[in-house]
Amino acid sequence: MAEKHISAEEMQRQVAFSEKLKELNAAGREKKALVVTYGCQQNENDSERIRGILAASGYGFCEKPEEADIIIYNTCAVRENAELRVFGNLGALKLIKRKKPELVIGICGCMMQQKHIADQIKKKYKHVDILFGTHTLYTLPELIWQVVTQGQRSVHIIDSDGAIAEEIPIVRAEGVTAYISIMFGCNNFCSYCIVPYVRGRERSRDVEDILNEVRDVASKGYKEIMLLGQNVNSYGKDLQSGIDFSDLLNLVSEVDGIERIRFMTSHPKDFSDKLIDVIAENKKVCRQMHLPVQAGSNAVLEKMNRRYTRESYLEKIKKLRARVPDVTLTTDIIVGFPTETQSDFEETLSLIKEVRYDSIYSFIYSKRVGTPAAEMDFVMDEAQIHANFDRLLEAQNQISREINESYVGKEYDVIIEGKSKTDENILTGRTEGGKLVHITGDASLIGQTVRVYIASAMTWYLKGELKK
């Protein structure tokens, strides 16, 4: 049987390749790198372990490829739409380095556990030094010493459920919010999904580790958390802690300077009546729940293994009204799965109607080499799928701005999350269920829970005025 974590010794010695890495950029110049992150905040959360690797080795950071010595693409395999990004953007970086013939560029990520795409890369993309997967991560400062110090191209990618590396540095995001992983992989296989095959198994991390992780970031300020796993309600299934998702929520929610706790995904067939207790009771949870349902026709979540049917979700969804009046719902959809009808569409349809979430998060299905579903025939053409993708986003565009003007007139505590990017004077912040509120006021509320009048509503966000 594999061991679940990587080794003591084997993390040491990494971080000894960091060490060799620091003194050797310590000779000259500050060494810059530029991290560029596709995909999911699993991939955000992977990438502030990279930004943190980078940094013990003596690396600054920019923004600018033309800047950099090192350029690290973190990738995404769940859209096709970011695999062609990350083509594109390599193939660019191709006459940088044609200039710059010391810039080290790497590529990791979800991406690389599809052999296929590994393969590609490896046989079109010879200016690309170093090759990663989601699994080793980890061996980042042995494959870049391997590069600049033999001037050799650097490949860990393994077929693997994957090990846990624990005691890996971190440069986290500014501002309130800080993204911690508690489990990786995903044993649910739904027929359209990749993740599975590029992110192994469910292994869920030890408490105390997600713990002190959370006291850590508590200690620099954060108010905020986000509990990320690709299903959390599975967490603890591995261990023998015999300590569930519900239960960790409380456990983290007990950690002084903690005012907030998000979690995502939760897959529906595993979404408990303890954990909407959780939602209802402790004063930390955040009543906001994403729960994705991805299509309302119990044919088509059959052909998607979701294991769940229509009638269930909803009930759930039931039930977490009842105890959870307020609760901020959102959800993801997929429109075009492959036997997906008319008639299977109008049930989605009918069922955002039904539910009225606060927002969607839809997609057109995107076919994925390796997945059952990527076998399957069609049985709607391209323009009829689009057409129906517009009508689910027009009725979802007039719920969700009909339950925002409902907020009018109202007060909630918003914590301000920073200035906005289209107007710096002009905070942006967060209801607790999630709510986008935007506020004039001065950056030195960036970091505060502030109290909020809501005077007016937009489609995707709030407009408030802060109280005196």
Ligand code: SAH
Given for the second form:
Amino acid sequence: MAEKHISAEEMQRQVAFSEKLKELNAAGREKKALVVTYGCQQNENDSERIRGILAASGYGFCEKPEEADIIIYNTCAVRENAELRVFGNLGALKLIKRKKPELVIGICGCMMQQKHIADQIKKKYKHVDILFGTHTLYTLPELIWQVVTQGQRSVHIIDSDGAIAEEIPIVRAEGVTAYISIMFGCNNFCSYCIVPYVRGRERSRDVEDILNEVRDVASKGYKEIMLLGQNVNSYGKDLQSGIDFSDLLNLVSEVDGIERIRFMTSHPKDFSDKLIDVIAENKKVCRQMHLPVQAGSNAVLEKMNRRYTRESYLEKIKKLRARVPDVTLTTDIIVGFPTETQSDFEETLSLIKEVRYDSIYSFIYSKRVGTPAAEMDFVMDEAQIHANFDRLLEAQNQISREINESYVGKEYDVIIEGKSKTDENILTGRTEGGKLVHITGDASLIGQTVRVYIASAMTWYLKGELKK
Ligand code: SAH
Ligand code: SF4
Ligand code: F3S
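For comparison with the form predicted alone, please write out the form predicted together with the named molecule.
Now the full complex is given, and it begins with the chain already shown.
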């Protein structure tokens, strides 16, 4: 069997490259890096590791491509529009590189694990210096070293399921919440989804490694953690520790300083009664659940290889609500899966009306090369699919608004996360259930837990007033 972890020697070898780069970068003006992320929170977390490596290698950070000495695109392959944006932005970098030939351009992440895409970049985007995949992020110091000292292009993409690299440096996003990946990869092979192909098989991190990271972020002042995995409910199945995801939540909650624990994503087929108990009983585990249903029709769920039915899903929601009546619920929905008929879609619509989610993330199906669904013929045309998508959004907006209105006149604990992007004087925060709340208040409240009276409701957020 392959090693579970990248060896300490190899990690040390990479540290040595970082140190050499740092010496090189210490000469002259400060070198700047820009990391651009597409895709999910796990990718954001990977980008935090990339920034950690860059900082350890002597780079500062900037926000504009024109100011950068190194630019890294961390890509997502889940839908075509994410890929198209990368190609567009990568094309635009050609001009910048022409003016500044010493600029190092790197591209990594899920898109690179698809051979046809990596080949296309190698062939048509000659200005890209570094290509690496999801399993080789830890080798970035060596890849940069090769480019800056030898001027040659470095490519490091492997197909292996990727041993886990612990101890990669990290520069986290500032704020209240720290992302912590507890596992990598996915074993589910939903027929539309590229993730298992680009992230490999499920690998769980050791409990102690996770707990050490949680202790570390708590000591740095993060109050909330978000545990990440493509299917957190199968955490530990590949370990011999006997600790499953529910046990892990309880262990993490014992770390001092952490006030709230969130997690994503849970696969409905593995969502257990034991987890419901933890959400109901552990005060630190947020009463919030993201449980992607994808579709409301059993025929489509079967073709999607989701391995649950509409009825078993609804049964789980019922159980969860019986134990945790005020739980906030969100979901993901795909509209226009190839075999979806109009009556299948009506079942999705009826499901969201039955569950009444707080909000939904809906996506138009995007064909992914190499997945089983890519071989299926479409039943509906594009116009029909778009019309259905709009109907779904309209129905959900009304539900979200109605649910938000039920918050008006009540009080909640809100952790203030920061200033609103559109208005300096507005602070934003979240309730335990993850509801976004806007209040007027002083910036000194950022990071604090405050009591808030909800005065009015919008579709996407609540407006509150600070209780004295
Ligand atoms: N592991 C998570 C989700 C990962 S991808 C889970 O199983 O829930 C996030 C969401 O993207 C999915 O829930 C799905 O709704 C959507 N998605 C995945 N592949 C897609 C595709 N080919 N086209 C459109 N949406 C897709
Ligand atoms: Fe994709 Fe399904 Fe795995 Fe989620 S569980 S990442 S949708 S294959
Ligand atoms: Fe995208 Fe990769 Fe995440 S494909 S959704 S960035 S795991």
